[in-house]
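Here's a solo chain for you in structure tokens, the form predicted on its own.
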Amino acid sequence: MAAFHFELVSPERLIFSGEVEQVVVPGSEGQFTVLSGHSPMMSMLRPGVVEVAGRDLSERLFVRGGFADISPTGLTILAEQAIPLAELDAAQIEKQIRAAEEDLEDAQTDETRQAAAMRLDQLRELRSALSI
């Protein structure tokens, strides 16, 4: 297979910045696959898992909004937060859930209720691209 550039960059740093095969992502219409020659496209990200694969490389991540350039140069992933999966600890993230789901119980008021939810609704995704 022929190799391309691929960067993922988060608002905190460079996730990933080299040569792969292939790059499967989770766009806001499906998951599509990019591979060398791709033409060149934009897409919003769901969040989901990014798969990247390579001669000796195979990364799973997890995306949370940002959106997927293609261009003849290759592919930039520019998410709004990205985690690799193996960073993630399920038993952290369902203690996390828990904690989230008791703040959205105890919500005073509207603003806190909805950033409450917003938060449970986060972690859930990452409970989530755990279990994938």
Contents of the next structure:
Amino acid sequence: MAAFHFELVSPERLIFSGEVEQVVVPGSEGQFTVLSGHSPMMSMLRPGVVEVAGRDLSERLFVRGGFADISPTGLTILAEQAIPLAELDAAQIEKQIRAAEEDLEDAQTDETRQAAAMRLDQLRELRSALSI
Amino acid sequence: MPSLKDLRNRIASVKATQKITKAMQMVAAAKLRRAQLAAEAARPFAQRMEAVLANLAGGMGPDAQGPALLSGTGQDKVHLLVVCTAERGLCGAFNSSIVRLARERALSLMGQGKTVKILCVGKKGYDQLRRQFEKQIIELIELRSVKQMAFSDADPIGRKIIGMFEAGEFDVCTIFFARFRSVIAQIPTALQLIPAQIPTAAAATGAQASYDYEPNEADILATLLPRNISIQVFRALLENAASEQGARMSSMDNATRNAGDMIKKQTITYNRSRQAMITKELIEIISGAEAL
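Next up, the form predicted in complex with its partner chain, please; the one we just looked at was the form predicted on its own.
Complete assembly follows, chain above in first position.
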């Protein structure tokens, strides 16, 4: 299969850059697959898993908040957060979710409650992404 | 003429100070490397973002009424100045130069009869501005507990700015920070956040590609613009962090060198007066012996 250039960038750093053959992107309107020669397109992302497949690599990363930009030169995904699935552990996340739920109950001020609620939402997204 | 003991004490105290400044310089050098790497790593994202925004804004056409974040409120009565400074001192003119730039802007805006609001990020800027602009400062955001600047630190600031904008609390927002050029040069910079400034040259070239948009152009732009604010704040904070460490490193280097000079000078004075003392005592003994 023909290869094309793929970049995954988060605000903190460039996470992935290289030649790949196929990328599955969780678009806001539905999941889609990008192959070489895809027509130029821009799509928002929903929290989900990006699957990257190349000649001798395959990687799955969880991304949140951002968009994908497909140009004639390649695919760029800008994500606010991106974590390789290999680094995630379902049991760990369950534990964190429980901790976050407790935090939410104990929250005294509006600010901490909001922060806890946000954390909980993010963790739940993560869990649902993992179970796919 | 200070006594020998005084001189000895003075030399010892300067030596102690020199050790501290030397240590601070080395710490700053290590931190600078990390901050510089972080600032560089953040660059691709911001560049892509800019390209995409230019593309989108170019595609909208000049007459299309874009979101308020892009086109502004159509007024410029109330200005919000976001002043980013360090949390700590002892970094040369770093804080003062940012504050000076912000102060000049604030005074000139007030001179034109505009309303100024100031949002301080970093305690040092707040301390300096408080004397003059007590009434204008609306909030101080401290990042003292932040060791390594992460996007999650900048995001709340960006959200706060957008929240205020949507509540109609200001028309124009400018962020002040020091751009990192090199260890000896940090350039205080004012960057306009709202209305967003999109490079027009890039927009012209980007508009050629016919893009599919999902969901649609306006929606994407509406989501991206607020995010872009957070990104810009994040970048400013990263640049600031690198600049701060650079400024601290060079100012501590100067301080160490000054301390070295001072020690040298004091040691010479000390040796001279010790010598003079010995000579005096000898003369006293000899003339005493001669008198017998």
